[in-house]
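Let's start with one chain on its own, the form predicted alone, as structure tokens.
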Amino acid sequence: MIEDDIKILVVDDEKDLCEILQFNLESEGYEVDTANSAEEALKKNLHEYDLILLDVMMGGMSGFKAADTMRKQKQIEIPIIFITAKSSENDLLTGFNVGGDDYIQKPFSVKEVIARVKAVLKRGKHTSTEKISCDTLEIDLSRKLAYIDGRIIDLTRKEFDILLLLMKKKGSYVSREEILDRVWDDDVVVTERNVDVNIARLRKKIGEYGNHIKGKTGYGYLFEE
């Protein structure tokens, strides 16, 4: 199920630590990207992630400053867990004041990180609006319905899942291969032509918003705001 896929960004200037966290989180079934500085992280399409593990003390911009920028300028509402060697009450308060959802103190065990990630994601499921939108085009994740101007769009399950995948990755191209892998069942034989046919139908059904879906010859599609 598309909505169950969890993508995590690990931000730490210690490359070895990033690799350790990436390996163990991927072993738990998560999709994981890494960044070795706050500046590198801020260049990514942060809206495609479900959670960020963010080191506080890095060369250049600090994790606190990065989180504040993510919340205020990037309008990122996903959970942020700080990783830090700091443990004073003032540091904890600073972290929460800039939008942190939890704290992991160094040194830590991988089991602790995984447990906290799962706990924060579980809390997020109950507190999120479970909606993705672009102007008056809206996807209700809990009801698995898409709307334009409050009216339900008559989409097939495949069309809905494609639209959801593209809107979750706004601004980033998604290959036809990835769309096939994440939307169609493994036991169903389909080709990349099936993706193009469903995209064409989807564009027609969502009217003017169909112009937001851009194709890249020989690769795939993206949803552009």
Second form
Protein chains: 2
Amino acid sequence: MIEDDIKILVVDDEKDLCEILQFNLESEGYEVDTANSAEEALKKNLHEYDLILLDVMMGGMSGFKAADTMRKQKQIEIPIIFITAKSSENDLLTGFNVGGDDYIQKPFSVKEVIARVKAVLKRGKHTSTEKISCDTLEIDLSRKLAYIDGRIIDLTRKEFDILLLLMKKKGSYVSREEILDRVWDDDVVVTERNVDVNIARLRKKIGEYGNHIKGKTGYGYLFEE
Amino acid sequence: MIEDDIKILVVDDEKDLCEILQFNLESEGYEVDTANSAEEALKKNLHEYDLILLDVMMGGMSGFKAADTMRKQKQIEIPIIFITAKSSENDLLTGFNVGGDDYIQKPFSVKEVIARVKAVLKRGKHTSTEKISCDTLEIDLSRKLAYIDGRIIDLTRKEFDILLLLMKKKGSYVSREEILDRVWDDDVVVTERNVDVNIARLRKKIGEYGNHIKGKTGYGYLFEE
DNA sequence: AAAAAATATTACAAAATTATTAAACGCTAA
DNA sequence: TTAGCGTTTAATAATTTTGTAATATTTTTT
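Same protein, different state: after the form predicted alone, show the form predicted together with the DNA.
Everything in the complex follows now, all chains and molecules, and the chain you saw is the first one.
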């Protein structure tokens, strides 16, 4: 059901290529940042990314050196997909293909890149430990736990998913239809009244924060910061 | 249920091709605009379109760059179908039809284009982050919220839909009949007096902006910028 | 300018939607 | 199997929205 937002960093000195990759990955629903050199990439807060696409041959520092630096100095453990121009460079990759890494040869099809990205992310599960919060109400995505004042709130799965969905979309109304769509499995057929019931239970469990969930006839529910 | 006529923008520097596409798409009942360059396309109010057909290879800005600009700067989320010349495009474009977008290779049959258009629109349902505004009165389409000075106005669904309709058609009169048609469900039978009542309530809620809604005997209502 | 028609506004009633509670159901682990 | 939890259904209460009607106002017609 609810899938974390995944952030990808694309590093390549060919701006056009960056753009194409960015555009297509974003079309797939990923959040994408770009850097046009290894140096620029290293300046970023790399910990917020779930995957890095890294060109090997770049002006300035090479992709290899960059990857090495990331791993050693920045303590980055997320998977890296290398983009190499020629197959002769592949040799250099030997021994680098640790853990979740992968490589793609130019010229490549966008379809291929996306397939690789998905594959790597699938086996990865290195999703960053994102937290969504409102005041002292916090949701820890990776742990799938909600806290108030640091204390765990005992929510059922449905309650949790609904809260998460609403907090992710803070400030917009989410229709009952959409909630059903995203929180319930596709095959089960339940009425929208179920959403109400779960909202009621959820409100009760989160105490005063229950007032942050506004319901409005004809719109659905909205989590108000 | 406001359901707009579908508008398509065709962007190609070959005028003949634009015309052919326009003619055929219009035959299918779509409303079609054309632009003969990326630059020209970007000048348009892109938010009013439901789909863009975009040639990749054009003099001046490329279709890719244009698409990127649309997405980033103009906050356009509607689907784009790329048109690529057969062999002049490099392999990078292969597999562009992965995400919400699609691509078509020249030369193409009109039949094919129409099929693609229909397919894309079908799966579409893109919640565009469109905003319609008049001074400090704003409507956020995706959030289904209206604001004045950044504060949410508490509108009922009917009020919201009417305001939206009038603001979408800023400057033209919208008949009571049309309002009933678009805002009310097809099966309910209510009198046109209902429109008046809802307009009155709406006017009151939007304060001074209420004066922007002009009613004229025999015409209906008009939202004046 | 007066009469007629159309529209605007208001208040109230009806209808629809939503919130809450309780009970039944169904799955899972002891 | 049963106890326990989570989920769904169902019933009812509370709220919100919508429609109607009555009245006032404006616009158009005569």
